[in-house]
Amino acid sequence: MTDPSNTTAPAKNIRVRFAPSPTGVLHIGGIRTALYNYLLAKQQGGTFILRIEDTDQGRYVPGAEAYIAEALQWCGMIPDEGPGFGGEYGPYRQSERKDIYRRYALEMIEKGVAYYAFDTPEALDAQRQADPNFKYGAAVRMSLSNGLTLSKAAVDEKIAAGEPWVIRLKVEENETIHIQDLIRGEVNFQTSELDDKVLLKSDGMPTYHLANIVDDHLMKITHVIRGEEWLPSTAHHVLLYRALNWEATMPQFAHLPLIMKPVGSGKLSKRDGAKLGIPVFPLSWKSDRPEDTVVGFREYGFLPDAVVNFLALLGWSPGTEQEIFSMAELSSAFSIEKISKSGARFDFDKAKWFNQQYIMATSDETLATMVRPIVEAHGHHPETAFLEAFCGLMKERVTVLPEFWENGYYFFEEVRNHDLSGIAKKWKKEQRPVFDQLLKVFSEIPTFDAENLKAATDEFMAQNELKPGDVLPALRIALAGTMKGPAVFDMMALLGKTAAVARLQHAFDHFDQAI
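How would this chain look by itself, in the form predicted alone?
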């Protein structure tokens, strides 16, 4: 295990970290936090670090760390350092750095800015029952069982006897802690309102507070960009930097606004996703417990670039009318100062709009590779050229990838239901011979492409004194079952002469019987 505390780095080298806990599925808000860190690093030619904060072993979920790494890579945010990515400041899992944390905790005890505490859970529960506002701090610490009320010999004896202990930070009274947040401006805390946070437990595991500060210092983190829920913890973190004489190299803090529910106020949660049937996680996650199984943006049918674009603008504004950004454009335009202080509403319709724009801008060839698994899951294995042409016809008519099948299944199998309301007033059995003549025209076209089909149909309508409304709706509903979809002659050309004529013949028979 290495301790890189003596490693030097360029003074202006931007180093940021995304530090999730592997305690479950990574929320989409976590991906946005990672994105803002990533954009700042790339803009400044800095370093984006993945650090796994797995000190809470009781909540550790197998597979969660791999999920985090896969989600970052799907979104195009490849860490420069981290577990599985290399780097000279490792280990990057906190569970593998226990010796480092213990050393700094003991150093703080020697300085008198931290102390051992031996209070049992039962004793602390009794304190809380007696005083609902109980806080382990300056007002009560001298009446409890700790290194400030016991002699050094008594402390050593308890430790040698194997009694459980924790190390707590000693917070002085009546001080004001000033923080200049890059998003929120000046934030002040009164130390009299703070408790003596636990830093290290007798099993050697640090709490979030100690591990976070030690790692940020040793990994030379220059900017801490995280959710606003961590803002109250920052006061203790500043005190820890002071206690370890690291205040001069303390990173700059930026606390991001919440992502709010689609409807109403409050933080976006997993429950909102389940209730509304929308993804609030980057990737799907399967669990033995149905309530913990979720659908991700990827499996819902989103392109990663669309998700990144959507999330970037969920709390940050470039100050222009531009909405579509590549990752390179985002990193160029990004600035922490343009992040809003207020929460951003999770507008799923807007997310789908972004996805639609990216689908339309994607080549037919690329889309075909994405759509093929969806089509093959329904038992069809089309030729590549056919699938590419299909994607070209449908990509302006879908918002998520599964809609290629949902809205265009009729290119691969027979129409399930015909929407007869679209032609009910116009279809007359006595006109059937006219449509049979049109079928004969279609059957005799030597080159069965959209251009020739349109020209032949236009000529046929002119000769028979028909209007487009007399013919095209019937053709469209016969081919697709609906008035929606690509241009009629494009559909016919892709289906091919044999399939198109047969489908029209079958549908016309159905119209005669049903209307």
Given for the second form:
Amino acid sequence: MTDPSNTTAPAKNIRVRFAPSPTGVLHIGGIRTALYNYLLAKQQGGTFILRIEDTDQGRYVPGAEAYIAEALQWCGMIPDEGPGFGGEYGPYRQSERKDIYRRYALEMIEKGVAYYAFDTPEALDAQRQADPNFKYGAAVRMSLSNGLTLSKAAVDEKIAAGEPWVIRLKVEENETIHIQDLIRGEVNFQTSELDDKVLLKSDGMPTYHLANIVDDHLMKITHVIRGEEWLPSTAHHVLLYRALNWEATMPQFAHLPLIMKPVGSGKLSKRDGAKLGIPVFPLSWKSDRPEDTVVGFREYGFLPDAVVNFLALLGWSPGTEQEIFSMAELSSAFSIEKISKSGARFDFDKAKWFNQQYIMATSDETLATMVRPIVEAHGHHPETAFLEAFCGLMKERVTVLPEFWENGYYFFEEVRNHDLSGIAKKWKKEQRPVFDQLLKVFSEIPTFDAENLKAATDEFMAQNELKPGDVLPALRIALAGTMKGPAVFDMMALLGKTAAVARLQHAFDHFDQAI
RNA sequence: GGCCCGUUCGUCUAGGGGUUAGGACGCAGGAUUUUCAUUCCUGUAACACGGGUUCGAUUCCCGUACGGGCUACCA
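In place of the form predicted alone, the structure of the form predicted in complex with the RNA is requested.
Below is the entire complex, every chain and molecule, led by the chain shown above.
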């Protein structure tokens, strides 16, 4: 299972990175990308690195980086290196590495594989307006304002005068770039189709393309596992490795299929969660702007292991029929080759099924610690033993954590309203004395547990020629208000003699009135 | 528009030149259960289309269609 030849680069120490941009909340697709990186690293005894790609100061969102770190930790993916996680290859925030990128950009100018360009964004926009197919490349660069058309002296003069400039990659014509993608096989691009990408922006920050290549090289990244949206720019990245003479140690690429919207077409986006009332983010995020406020899987009541399990199988399959995997099992079964090529639609029903499976498999003790905050939020402070027993009775009947309360609140407070439809036909005034007798039987039971309760009730029913259907539904509605729920005698035992008998009595009075 | 990627049940997927095309979710029915849920059983439903290659193609190749991504001084 852990055969390294499985996933290439056998002898090397695997180093992978998850490199999100702190522009806001990170949705579940990002978490899956992180997961696949993490699984490969753990399987191979490698290193999982978190790198923050904050080179766009305009889109920086305070708190986003903390969100990312918290989300990874919640999912059980602790970076081995990263901002706040230590490591020998820092800093791990690109905004703190500006000088490094500038150095390499300048080096490329020296080598003649990159050049200064002075065209303003406005001028370029105008070009695109005029020609939607405009591309800053070999065909037009000799007619624009840049280091290729200006003399060295003119370039120096403009720079000295404080005129804004960028550095662009000089893409040669008529070459074919071959990429060996671990998931897709060989993918080819013609350089004639490629534009002269900006490497260093006029604000001194690198673009993604430059920063990503420089950092991956310096951080000794062996595998780049990222979303398919990066596939088209990979040709530029290969060119950059070449331009810097790093091609020999270039990482291997694996471009992941995208996660698609639950309904409609296109890739999953931020807005899809709010639109359908389902979480598509790991954690909740509060923003001043309501449209940026989102609910997370955690707050919706999912267990992290269930989310991880669900995500792992959304685009990857072990090739066996196993569905439930712990993180350790995932990392031993994982292989890049088994990642599928096509996009996977986000299926919330499946996510809920996984969560239900995980809740049922979790011990009552653990469940109690997770359910306690929910119950306390409603003003109740049950004893641990009670809460654990409650979780035991309810865990096969919930799919997300808040349902423990929603479906079982009546264990903590009085029934809010009784669903009389189930017993309306059965409840007859003349039967009331019979139920009062049963109540008396209950209150005389020495050990008020489910077993004794059942035995006593069976005996009572036999003596009075009653069938379970004559008695149990009324008890159930009286105790819980609903026909749904745990076994009647389990409910009574958990409630305890005093509470159970009192509740039955009051409910019977209510039945007499209401029916 | 151009470039790139993809296409097996409604969804997630296994498989792979000769299979009754397997599993899971969902849905439907049944068994168990005083109820609900769980559990178990059964059913439902798929190889996008057209050409090749081949004795044989869902599987390989080429087209077409459809879907997706990219096409910024965003990542």
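The model shown is predicted, which means the values in this text are computed figures rather than measured ones. The term rigid core refers to the maximal set of C-alpha atoms that superpose within 1.5 Å between the two forms. Residue numbers count along the first chain shown, from 1.
- Query: If we fit on the core, is the Cα of residue 121 displaced 2 Å or more between these two forms?
  - Reply: For residue 121, whose C-alpha is compared between these two forms after core superposition, the shift is 2 Å or more.
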